[in-house]
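First, one chain by itself in structure tokens, the form predicted on its own.
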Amino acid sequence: MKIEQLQLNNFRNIEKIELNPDKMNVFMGKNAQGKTNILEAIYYLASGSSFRTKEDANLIKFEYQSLFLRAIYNYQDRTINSTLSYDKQNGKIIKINAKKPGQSNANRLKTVLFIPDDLFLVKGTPAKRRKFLDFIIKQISTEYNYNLTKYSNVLKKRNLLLKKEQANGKSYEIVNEIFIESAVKLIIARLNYINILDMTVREIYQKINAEPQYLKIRYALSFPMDSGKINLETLRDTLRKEIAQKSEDEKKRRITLLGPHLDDIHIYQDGRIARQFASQGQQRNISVCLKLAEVESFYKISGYYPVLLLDEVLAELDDEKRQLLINYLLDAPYQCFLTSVSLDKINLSNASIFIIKNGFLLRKE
């Protein structure tokens, strides 16, 4: 996917911006000028939600009643016109080629987003790594999106029965079986994706690092597996057995103690768990590599690239790694939008640099 035209009206501090992006686009300016707002607008148009607020009304420019976004982009040799309008009276309307799309519409703009908070992917909570995993697989697979929603719903029902001390009888048995079936489908999908991500991130890590270090990613289940061979049948049997063994503990604590909502991703650097042994700079570097690998693994599965959005990624890297990352992005086959306060000591030949000030696009360099 490649955005050819982008239009923003009354979004955050931006009254009006229209631009024709290139392959590599850098928005430069001081803090609080509107650089991140442009990335947020692209993400909002693609996903229908913001990565900074849950309230759509907060996205409308002060003293205005509505906002409007448009992107014209190429997707599999076709031109797609995607719009999003929101006003406080009528709510949000998304259209693709003038028609309202479903959430799983294949023509929707796809993005991979890096924000400064993603630097905690390595040392942060397991929930953050699960969210990272779920977001990308949902964009690739409508089946996974459906199964994840189904699992979340049955998990709530199961926890409610445990909380009400109703974890006995036919109703609980039915819920338990649906829970197991939903859980194993999610786990298999995650395992398959992790295998691709593991191979991809290793290659990228070597390219944008000066040190010859080895990276490995493994999926960590919330329960032990007796069999070395993992498939739907072995997972189903093992999870059913482990739930039976944890039954009394679950009833006592009134909560589900096993399942993909408790799984994790283990990241190893030179054979050691990165969140414990990697330096802060190394952890940041790994987090950036994970996002780049997300883009490449998307392509390996879907056959096309999403648009990459990078917010202030350069600020957390030293000069050498900043240039290595920029060189990688300039050579990459996909479109990238990047924000930065400063571009000192960086060679950005063949990139389009846009100067942003007070929500206005001053010029292109």
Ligand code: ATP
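Numbering follows the first chain given and starts at 1. Here the structure is a predicted model, which means the values were calculated and not measured. Here the rigid core means the biggest group of C-alpha atoms that line up within 1.5 Å when the two forms are laid on top of each other. First, how it differs from the form predicted in complex with ligand ATP.
- The two forms, fitted on the rigid core, differ between these two forms by less than 2 Å at the CA of residue 198.
- With the core held fixed between these two forms, residue 237 has its Cα displaced by at least 2 Å.
- Core-superposed comparison between these two forms: the CA of residue 89 stays below a 2 Å shift.
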Second form
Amino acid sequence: MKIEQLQLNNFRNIEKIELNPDKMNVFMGKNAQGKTNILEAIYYLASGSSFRTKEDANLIKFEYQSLFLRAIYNYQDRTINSTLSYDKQNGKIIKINAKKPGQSNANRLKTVLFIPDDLFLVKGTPAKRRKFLDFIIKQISTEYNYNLTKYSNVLKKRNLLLKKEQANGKSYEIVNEIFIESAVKLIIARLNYINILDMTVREIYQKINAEPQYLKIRYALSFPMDSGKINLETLRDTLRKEIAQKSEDEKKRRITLLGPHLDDIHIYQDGRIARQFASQGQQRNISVCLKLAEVESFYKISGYYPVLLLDEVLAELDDEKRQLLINYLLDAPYQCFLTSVSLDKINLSNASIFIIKNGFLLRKE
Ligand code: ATP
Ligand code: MG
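Let's see the other form, the form predicted in complex with ligand ATP, since the form predicted on its own is already up.
Starting with the chain above, the whole complex follows.
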């Protein structure tokens, strides 16, 4: 996908921006000028929600009543016209080629977003990493989406029965069977995705690092399992056995003690767990690398590239790493939008550089 035209009206501090983006676009400006707002607008148009607020009304420019966004983009040799309007009275209206799209409309703009908070992918809690994984696989597979909902419902039921000390009888048995089935499906889908991500991440990390370092990611189950022979059957058998073993413990503690809601992703840099051993800059580079790998894996699975949005991705990286990352993005086959406070010592040939000042956009030649 490549955005050819972008129009933003009354979005945050932006009254009006119209631009024809390049393959690589850089928004530069001082703090609080509207750089992140532009990425937020693209993300909002694509997904229908913001990554900074749950209240759509916050996105309308102060003292205005409505906002409007439009992107015209290429998708598989076709031109798609996507609009989003929101006003306080009538709510949000999304249209693709002038029609209201369904939730899983294939023509919707697809983005991958990096925000400074994504540093927590490396050093944050396992929940953060599971969310990252679920968010990606949900986008790619409606079946996964369905199984995830099913699993979280059955987990709630299972926990409730454990809590009420009713973890015996027939109904618990039925709940337990559904629990095992949906757990196994989630784990297999996650393992498959992690395999693709692992292959991709390794190559990218070597390109964006000055020193050759080896990045590896592994899916970490919440119960012991012989990693050599994982498939639906072996996973189902092992999970059933482990549940039986943990049964007394679960009844005592009155909560589910194993399952994909407790799994994790282990990230290793040169064989050592990155959360504990990587420096701040390295952690930043690893989380960026995961996002770049997300773009590539999206392509491998879907056959086309999403648009990449990178907010403050250069912060904390040294000059060499910055330039390596920029070179990688300049060479990449997909479109990219990047924000930065400064572009000191960075060679950005072939990129469109825009200066953002108080919500206005000036192109730098
Ligand atoms: P930084 O370098 O600090 O990240 P930035 O250029 O990314 O800065 P943005 O977050 O894009 O800054 O824009 C922030 C500005 O937008 C703030 O000055 C904020 O007050 C303003 N702003 C936020 N919401 C609205 C709104 N609904 N209407 C008008 N202005 C808004
Ligand atoms: Mg910002």
